[in-house]
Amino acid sequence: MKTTKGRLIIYTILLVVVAAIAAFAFVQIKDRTYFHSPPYTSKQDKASDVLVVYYSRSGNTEAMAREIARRLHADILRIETKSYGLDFRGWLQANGDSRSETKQVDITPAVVDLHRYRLIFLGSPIWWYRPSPPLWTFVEKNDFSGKDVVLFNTFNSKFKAEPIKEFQREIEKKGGRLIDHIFIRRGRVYYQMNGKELIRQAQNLLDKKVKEWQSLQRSR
C-alpha cells in the first residue's frame, strides 16, 4: 500500500515537472516568434507633423504602431537595441532590466530632431507592468518641448498606474504634454489574440480616438 502511494506521489511530481518544462518551452517558442504585420510607407506629398516612435521586440507593438501611422498619415520611426534579442539571453536581459526598472539602454537612433512634429506617439510593450526600457531611454535623450504625446502599449497581463504617471512626469520634464494612453491587452500566452485580431483591435481603438485627439490639440 505504501509502495503504491509512494509511486503515485513520484508520478505526480514527474507529471508536474514535465508540465512545467513543456509550459516553459512553449513560452520560449512563442517569445521567439516575430509577428510580421503589413508594412507601412507614407504616401503623402507634404511632410507630416505627426510622428510614431516605437520599440517592438516581437512585432506586436510594431503592428499597432503601423496602424496608428496609417490612420494619421504619420512618419514612423523604429527604436532598435541589441540588448533584447529574440533568444533566451535576450529574454533574460529584458526580464532583468524591466524588474530593476532600468531606464538607460543603448538604442538607435538615440536623438531625433522633433521640432516639426506637433503630435508624437510613443509605443512599446509592457514588461513587468511598465513601458520597456528603450522607450524610457528615448524620452530621456530627446526634447519634447511644446509636443503633445500619446503613449501606446501592447501587453500580455496588465500595467500599473504609477509607472504610467512616472512616464508622464518624464515627458513633462522634457517639455511635452501626455494627452492620452492607449493599449491592447493580448492575453496570457496560452490564449492570446492572434496578429489579425490585434490589428482589428487597433483599428477599432483608432476609430474611437482620432477625433478626441484632434479636439484636444485644437484646445491647446
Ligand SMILES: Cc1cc2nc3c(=O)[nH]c(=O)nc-3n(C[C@H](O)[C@H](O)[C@H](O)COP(=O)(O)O)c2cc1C
The other form holds:
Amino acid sequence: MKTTKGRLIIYTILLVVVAAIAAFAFVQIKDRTYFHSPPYTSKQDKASDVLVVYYSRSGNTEAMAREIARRLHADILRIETKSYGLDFRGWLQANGDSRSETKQVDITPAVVDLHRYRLIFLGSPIWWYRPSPPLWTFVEKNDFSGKDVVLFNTFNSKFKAEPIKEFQREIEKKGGRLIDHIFIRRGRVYYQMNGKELIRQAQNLLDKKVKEWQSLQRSR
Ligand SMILES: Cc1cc2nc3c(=O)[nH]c(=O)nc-3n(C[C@H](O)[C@H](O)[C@H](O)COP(=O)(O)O)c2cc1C
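For comparison with the form predicted alone, provide the form predicted in complex with this ligand.
Next comes the full complex, and the chain you just saw is listed first.
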C-alpha cells in the first residue's frame, strides 16, 4: 500500500517535470519562429509627415507597424539590434536587459532626423511588462520637440501601467507629447492568435482610431 502511494507521488512529480520541460521547449520553438507579414514600403514620390518606428524580435510588432504605415501612408523605420537574436542566447539577453530596465543597447539607426514628421508612432513588444529596451534607447537618443507620439505594442497577456507612464515622461523630457497608447494582446502560448488574426485586429483598431488622431491633430 505504502509503495503504491510512493510510486504515485513519483509518477506525479515526473509528469509535472515532463510537462514543464515540454511547455518550455514549446515556448522556445514558438519564440524562434519569425512571423513574416506582408511587406510595406513608403512611397518615395510624396513626402509623408507621419513616421512609424518599431523594434520587433519575432515579427508580430512589425506586422502591426506595417498596417499602421499602410493605413497612414507613412514612412517606416525598423530599429535593429544584434543583442536579441532568435536563439536561446538572445532570449536570455532579452530577459536580462528588460528585467534590469536598461535604456542603453546598441541600436541601428540610433539618431534619426525627425524634423519633418508631425506624428510619430513608436512600437515594440512588451518584455517584462514594459516596452523593450531598443525602444527606450531610441527615445533616449532622439529629439521629439513638438511631435505627437503614439506608442504601440504587441504582447501575450499583460503589461503594467507604470512603465507606460514612465514612457510618457521620457517622451515629454524629449519635447514630445504622448497622445495615445494602442496594443494587441495575442494571447498566451496555447491559444495564441495567428498572424492573419493579428493583422485583422490591427486593421479593426485602426478603423476606430485614425479619425480620432486626425481630429486631435486638427484641434491643435
Ligand atoms: C524576453 C521576453 C519577455 C516577454 N515579456 C512579456 C510580458 O511581460 N508580458 C507579455 O504579455 N508578453 C511578454 N512577452 C511576449 C511578447 O511580448 C510577445 O510575444 C510579442 O508579441 C512579441 O513581439 P515581436 O514578435 O514583435 O517581437 C515576452 C517575450 C520575450 C521574448
